[in-house]
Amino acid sequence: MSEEGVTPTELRRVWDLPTRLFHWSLATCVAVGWYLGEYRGFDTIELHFFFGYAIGGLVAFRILWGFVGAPASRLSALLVSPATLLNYLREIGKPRPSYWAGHAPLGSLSVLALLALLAVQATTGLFIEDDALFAGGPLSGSVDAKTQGTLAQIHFIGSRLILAMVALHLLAIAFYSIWKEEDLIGPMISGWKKVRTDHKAASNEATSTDAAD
């Protein structure tokens, strides 16, 4: 059900190309990295480390891009005031699109939480060892066995929290698609999204890095 008769909307370039490439690259690296870690063996443990390095690099890129990217990709756009979040929660259950210009408030908070979790995950992976497979992160020799054990436990718990965040992300996509009749996947592919014209925080065109796309 649409509210276009009440709230004016427009098709707007929201997600710039680097943000979209980051999104799909991170999704791939997290999925493959988790699988290689969960079902690791002598032939795959090094690949698990490789995808961990890739995730760390992607998170670092996203933080840097959060200062220079298109408005919707800025870290400042992910900071949500309590009033904005409360108003959003009052409307979230209504069966109509939100037409948010960028991430919705809950989505913004989930992005920040996921980036933090992945940063911790990539960092702890640098210091731990897998004694059963005689493999370890490049900095594992710089800490003692007790510290390695603590970091390994954090790494394990982090993997479960990341899985939970991914599951919530997929449920949110399904909820928006089925209940609110709003597509969240298409805009992250094309960059274009139908948004409310009164949402100005992310209303500017994408930066010149996306001009050729």
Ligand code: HEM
The other form holds:
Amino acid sequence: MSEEGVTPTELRRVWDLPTRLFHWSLATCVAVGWYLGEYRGFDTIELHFFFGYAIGGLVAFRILWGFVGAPASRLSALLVSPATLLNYLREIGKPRPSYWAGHAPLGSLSVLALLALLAVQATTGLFIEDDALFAGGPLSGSVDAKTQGTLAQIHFIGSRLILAMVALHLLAIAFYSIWKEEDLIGPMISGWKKVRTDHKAASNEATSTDAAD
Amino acid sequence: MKTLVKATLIVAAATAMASPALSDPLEDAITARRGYYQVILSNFGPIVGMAKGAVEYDAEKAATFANTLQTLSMLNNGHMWPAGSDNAAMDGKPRALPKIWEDFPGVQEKGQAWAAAVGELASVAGDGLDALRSKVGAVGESCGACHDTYRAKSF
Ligand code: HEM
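Go ahead and give the structure of the form predicted in complex with protoporphyrin IX containing FE, now that the form predicted alone is out.
And the full complex, kicking off with our chain again.
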């Protein structure tokens, strides 16, 4: 901790505009869509489908952007190596900012997990129906009852896992803010983040050991 | 000896023929309640169809379906839920969760909420499309409230 001042940092625009718009649209759609699924009603179930499609579209966009977006948004930056992850985990508890030029390694994995969960959620949704509300996804007629039941079970479990991931996400942000004194919300709004000058944009290109170790 | 063999064969054959009739009471109960819900569905479906505009509203038909639904809500179905007929005990057949047998008051509460919603629907179903629409949602949601708690998603 005493070496805190050793790491030279600079302000860099790590999050490009499409990534930021994606992020806040997804956050809104997941919150509203989740609510409309959990408390689905006769008059609102179609809205649940609508938000589900929007989420499916956003996830598809994000995967595409993972190939063409700014360095920190690339999938190659999110696919961290076990070594990078382990190195980072060793220092994650230290009460100082990571100054990471993008998602820190653990966060990268959680982004991938959440995108995968949402993709499964939007896909299973297409095939299931609610027999009490007489409404279902556009492909609900194309599978037999048993398969549909299994997919509905996956949709249900998926909705719990998504909730858990969102909670974890918020806790992590609080942990960074309070314990590590690093603001992660501001950069996702403005795009600008204070990062280590020696840090390449893609997290797995960086050496996670710094002068402090 | 020969007679004994013959007698045994006759008894065996008779048993074999009789067994389809002597079906499992648990399976019968499951068949009965699934049929019961299918009948409910077949009366509620057309009402939902009218509410959603998929079928043209017909006051007489709407009232008949809603009244039938109300009659169905008053049927005693207690015998359709023998202990041991849950989805954990009868793997792969019913969707009734064991929770039903652990929480009868809870099930009854959901059943009563449903019956109340059906009663309200029946009292207005013949009074025009708007009146029908105003009460259909609560019925569907009360079906769902019971399913979410007491029915498994998958078989
Ligand atoms: C991708 C984001 C989605 C999320 C977060 C989500 C979330 C949920 C949640 C929380 C439930 C309630 C689970 C339960 O209590 O059984 C639910 C149910 C449901 N969802 Fe989704 N959903 C999504 C996408 C979709 C899509 C795209 C469709 C269809 C086009 C869909 C169709 C349904 C249906 C039919 C139900 C009722 C299932 C049942 O009665 O068992 N969902 N969803």
